[in-house]
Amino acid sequence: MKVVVDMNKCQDHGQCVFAAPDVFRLDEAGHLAYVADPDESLRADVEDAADVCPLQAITVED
């Protein structure tokens, strides 16, 4: 699994963050982390992220 982030799109919203916190995450500057290739036991919470992302801005690639 391949997590692609938009950062075009994003605007830091954290929505992901609650969703997928072993895999999103806000840095010290308040911007948007991410591991690109989580544990494939992750997949639930990185799908549930992405359809809460505000403007959709998070991809999941197999």
Contents of the next structure:
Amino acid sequence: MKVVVDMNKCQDHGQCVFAAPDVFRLDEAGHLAYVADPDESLRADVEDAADVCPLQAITVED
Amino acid sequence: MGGLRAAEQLRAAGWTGSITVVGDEPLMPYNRPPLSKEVLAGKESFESLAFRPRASVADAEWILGTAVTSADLARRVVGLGDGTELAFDGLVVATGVRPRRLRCPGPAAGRHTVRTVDDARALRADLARPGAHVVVVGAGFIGCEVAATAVALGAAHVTVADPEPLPMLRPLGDLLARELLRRHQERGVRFALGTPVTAFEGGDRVTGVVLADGRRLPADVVVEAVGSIPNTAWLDGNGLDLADGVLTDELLRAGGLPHVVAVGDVARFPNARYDGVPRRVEHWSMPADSAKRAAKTLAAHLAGAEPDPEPFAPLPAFWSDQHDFRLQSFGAPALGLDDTRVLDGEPGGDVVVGYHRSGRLVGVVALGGPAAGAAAARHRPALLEQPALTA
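Go ahead and give the structure of the form predicted in complex with the partner chain, now that the form predicted on its own is out.
Full complex below, order starting with the chain above.
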């Protein structure tokens, strides 16, 4: 599974962090950092994170 | 959005049968919040709004540009605007809301709402009129956002009119509403508060807005942002409680029927996290949250099983971008308006306010920059751990 975040769209809402804390986090400056190739076992969390992104900036690729 | 999320969640819940999604708009589901902000401002394209459906619903059938006009829940059929009928085993009600309109005398041209892509296109074209005088009726989420966008687009005058004494008073309470007013005024938005609109002036097209206190505001462009009405007329005659949206139980079933669930803005559901009083919640987060729970309920019924008895208990969240600041909320601040306390920062800068009911924290709202939002998020675990208000 591959995760792509359109950083031009991302506005650091952090909703993805609540949905998939093992994949997304906000760094000290409040900006998004994420794991681009998370384990397949995290798929449901990552899909939830993509759903709750207000900017719809997260894409999950197979 | 609710329909798309419900389809995806039915698949996630194990439903492998056919799925048909009917929508009255001609477009595939799209993201609405930017319609009053980035897209209205011209920073993002209309095309960028489309949701990307999950691969799991690639085989769903989409009937678009066609409204559902009737339903017979006992016979398990819905009637469509083109005169045809669709039979179903399970029904997800996801018809959302439409903007409420003002019933005032006066011309219709020049008056806008902001709900659909077409609405936003028409408003954007009107806001481009040089030196436009803009009157926004309604100081809620959409009214405040549109006012901020209109100022940024260079409108000559932007005035927000509302019968309440402060903007966003009902969702935010006095403390933050006062601060919101100050920030808007500082950034060039004018307000006509505490008095309702009674009429529009003009011949072919609106030229002014008349207020109950006798004041008249010149206006080339009027935006009506005065709340919404749930789309439920098509469900009339089925014995459902449709007093304000579709009343559901704690598993999102309507009318006690195992094969009918409701999601999103149109659903009036009890939230087990709070006081159990059924309410509609028009937050962007709600279609996804409710679709997940409703799909589990419906998929279990379609499989001949008992549904998971865990009651729906979402932690609501909303945000609103206005000018250079953001409101970020977690929980249900509207349930704790009588006991608000500053938790972090101070009202003039980045601030986080806590809302309490019976001494318990029920909501937090941040106003300011990213630091305020991050500070609000730190209270989220406490909100999740609170016992139910009824407990």
